[in-house]
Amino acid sequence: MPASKTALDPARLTAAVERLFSVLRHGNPPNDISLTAASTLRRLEREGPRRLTELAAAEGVTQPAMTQLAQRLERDGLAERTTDATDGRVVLVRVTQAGRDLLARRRAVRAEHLTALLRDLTPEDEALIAAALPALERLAP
C-alpha cells in the first residue's frame, strides 16, 4: 500500500468527529428519543430483528437496561417483541413502521441542519468531504 502524502492523525479525526456529532445532536427534533434508543432502532432497522442479549452487547449496555429500553420502545410503538419462528422460546425485538418513520424524521431534521452548516464551506472543502465519504462509510458500516 503506497504511503499517503498527508498522515492521518487519529486524535485529530476523533476530535473533529466528536465536535461534528455534538453540532448534529443539537439539530435533533424537539422531544427526541435518547441516543441509545436511536442507536438501537437504527441497528434493528439495519440488521433486522435481534435478541435482547445481542442488542445489549452491541449497544454496550446491560441486559436489564436493554430490557427496559425495549419495553419503552414497545410502549411508544417504535419496536415490538416477537417470538423467533425457528425457536418459540426466543424473543426477538424488531423495529416497527412507526420506529422507521421516527428515524427518517430524525435523519431529515439532521440533514437540514447539516445543509445549513455546509453552506458556510468553500466548494473545495465540500469536495474534500464528498471525497472522504466512502472511507468514512467503511469505518462505520
Given for the second form:
2 protein chains.
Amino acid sequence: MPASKTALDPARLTAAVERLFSVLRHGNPPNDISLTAASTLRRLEREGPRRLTELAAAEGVTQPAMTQLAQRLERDGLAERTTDATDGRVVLVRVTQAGRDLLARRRAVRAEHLTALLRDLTPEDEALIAAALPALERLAP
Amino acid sequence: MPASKTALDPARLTAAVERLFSVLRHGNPPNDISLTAASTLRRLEREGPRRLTELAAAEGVTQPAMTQLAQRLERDGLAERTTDATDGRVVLVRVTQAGRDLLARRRAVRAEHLTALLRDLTPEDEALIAAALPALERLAP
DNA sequence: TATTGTTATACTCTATAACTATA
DNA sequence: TATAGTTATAGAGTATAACAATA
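One more: the block was the form predicted on its own; return the form predicted together with a further copy of the same chain.
Let's see the whole complex now, leading with the same chain.
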C-alpha cells in the first residue's frame, strides 16, 4: 500500500505546530528565560563548551546578540565564559550546574503541562501522535 | 486492540515541537512581525473586531502591552482602532486588508518552507504525520 | 590583513505602577 | 467606585555600524 497520496497540508501542519508551541509556552514557569537563551543552554548541555561565533551562527543571531546573551547568562549564573589558551581572541561558553538545573526544571514543568493536555485526548489520538513522533523528529532534526 | 500503552514521551514531543517551531520560524520572511502580533492579527481575522482587554487576555499579555501592540499595528497599517459607540471607554481593534494580505503572504512563505522540508521525508513518514495531524489539532485547539 | 569579540546606538516587545476618562 | 485604556519607566532581546585585540 504505497503512500503516494499523503494529503499533508503544510499550512495546516504549520498552524498546528504554532498553536501547540503557543500552548506549551504559556505553560512555562514564571520568569522563564527566552527562546534563544533556552536553546543556547540546551546546545551547551548537549554539545559541550562552544565559541561565541559558533553559538551565534547555530542559533541564527548576530555575534553582538550572542555576546550580550552570554553576558546575561553569566550574570545569572547559568553559563561561564572562559578564554581559549591557544587563541587569545576566542571566548568559550559553557553551561554551569545551575544552568543544567534550570533546564531540568523547565523540562519537568513542560512535561507536566503536556501530560495534562494529553489526558484530554483519546488513547487512539495519543497513539497516532506517538507513531508520528519519530517522523516529526526527522522533519526538524 | 486497546491502546493502553501509548509510550508517548511528553519531553520528546515538547522538544520536537520546539525544534519544528524554530525551524519554521527561521524560514520566515525578513522583517516578520512578532509572535504576538501575528497571533493577534490571526485572531482578528478569525473572530472579527475585538476589544483591547479581550485581546490582551486572549494573547496572554498585559493591557499596556496590547495597547502598544495595537498602536504599532495601526501605525503599520495592519489594524485599525475605533471607539465603541455605546461605551466611550472601549477601543475596538480590527484587521485591515493590508493585515489580511500580510497574513496570507506569511502563510504562503511558511507553507513553501515546510513543503521543502517535507521533500526530504519518506512518503511513509509523511503519511504518519498526516495521520497524526487531527490528533495534534485536538491537542492544541 | 583577517578573525574574534565588544561597544554604541536604536528599535521592538514586555512588565509594573501611576494616571485619565468613562460608566 | 469600578472599568477601559494610556502613559511612564525599566529591562530583555535584537540589529547594524564602528571599534579593539589577537592571529
